[in-house]
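Consider the single chain below, provided in structure tokens and representing the form predicted alone.
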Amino acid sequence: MITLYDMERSGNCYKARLLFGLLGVEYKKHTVDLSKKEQMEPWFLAINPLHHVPVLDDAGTIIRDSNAVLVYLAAKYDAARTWYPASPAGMAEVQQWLAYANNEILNTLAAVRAIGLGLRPGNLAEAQEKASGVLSVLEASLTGRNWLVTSHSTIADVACYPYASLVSMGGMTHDAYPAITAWFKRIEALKGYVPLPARPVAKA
């Protein structure tokens, strides 16, 4: 059995979940408390040195970094690599949204609804500002087309789903962006399908 290091949380531990689903392969979940300190334990840190989640256990395969689990489960458990094109073209422009996702999408989409929530501190409107050019890159590329990188969905569109779904928790809409928003709904159909998590209480 696989086994995932998660927190409920975590748009990133989100993307391994929602893969997970859309490949119809089972694991187990191993929840990491990073309010308790959880992954400064020794236990956890002789999985993973870098002390984050998620961490994939495939049967003593140690993968950590989303989108490197997101490329391992695909690549591994997709034998027709639907989610992850066998193509060296197909590959290279998986890897781009795939690094827009850890990059540009990280530290803004994510950042606007850290801050927005009370998780973190930071200047809200300067956030989403540099949210909406991140938004705009993500609607031209949408526009005409109903995926990412190919005619069908792949982990460029997983990987950027959620903290692009997300930003509305920090007070945002997707009103300007009918591109993206047509994109949600696509995933959202999409067999296997797993619904993004609760939103998590705001800090007092």
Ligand SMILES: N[C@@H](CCC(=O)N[C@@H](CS)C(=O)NCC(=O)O)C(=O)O
Second form
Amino acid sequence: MITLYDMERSGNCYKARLLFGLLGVEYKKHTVDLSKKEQMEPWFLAINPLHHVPVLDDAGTIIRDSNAVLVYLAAKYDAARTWYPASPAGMAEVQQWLAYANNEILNTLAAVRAIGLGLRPGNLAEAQEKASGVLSVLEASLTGRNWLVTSHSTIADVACYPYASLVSMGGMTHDAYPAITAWFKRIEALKGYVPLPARPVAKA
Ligand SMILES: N[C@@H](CCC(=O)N[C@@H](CS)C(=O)NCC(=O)O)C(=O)O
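Same protein, different state: after the form predicted alone, show the form predicted in complex with the ligand.
Shown next: the complete complex, the earlier chain at its head.
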């Protein structure tokens, strides 16, 4: 059985849970409680010295980083390579979006959510302005097409969806982004879709 070292409120962990659902692959969760700093305990640092979740343990193969987890699961458990296209251009285009998810999206959209919820300090208005620029790139990329890469859903969509959706927790709306809103609906209608984590309780 595959184990996912997971934290419910983490959008990065959610990417892995979403792909497990879409692929119909069974796994078990091992919750790492970040509020209790479990990620800094020796047993977890032995698994991931970067002290981050998610981490995957597939019969002893350890994969850290949400995008690496998506690549691994899609390459191993989707024989048709629908979710991670095997063509050179398909792989490269997916990688472009995985990089966007781990840089621009994580640094702006995830920041809006975290600041909005009081999980980290920061200037919310400034973060929202940067996030608008990142959402505008997604909006332009999705205008006139259904998915980020090729004509069907891929792990590029799985990687970019969570924090694009969760900015509402940081006081932003998607009203100015009709192509993104339509893309959310397409993702949420996919067979095996699992819902986003419930809104975490803000720090007092
Ligand atoms: N680039 C990493 C980022 C992972 C990450 O930042 N995880 C957060 C939770 S969303 C975490 O584990 N933070 C605990 C820490 O930094 O100590 C990924 O995509 O997996």
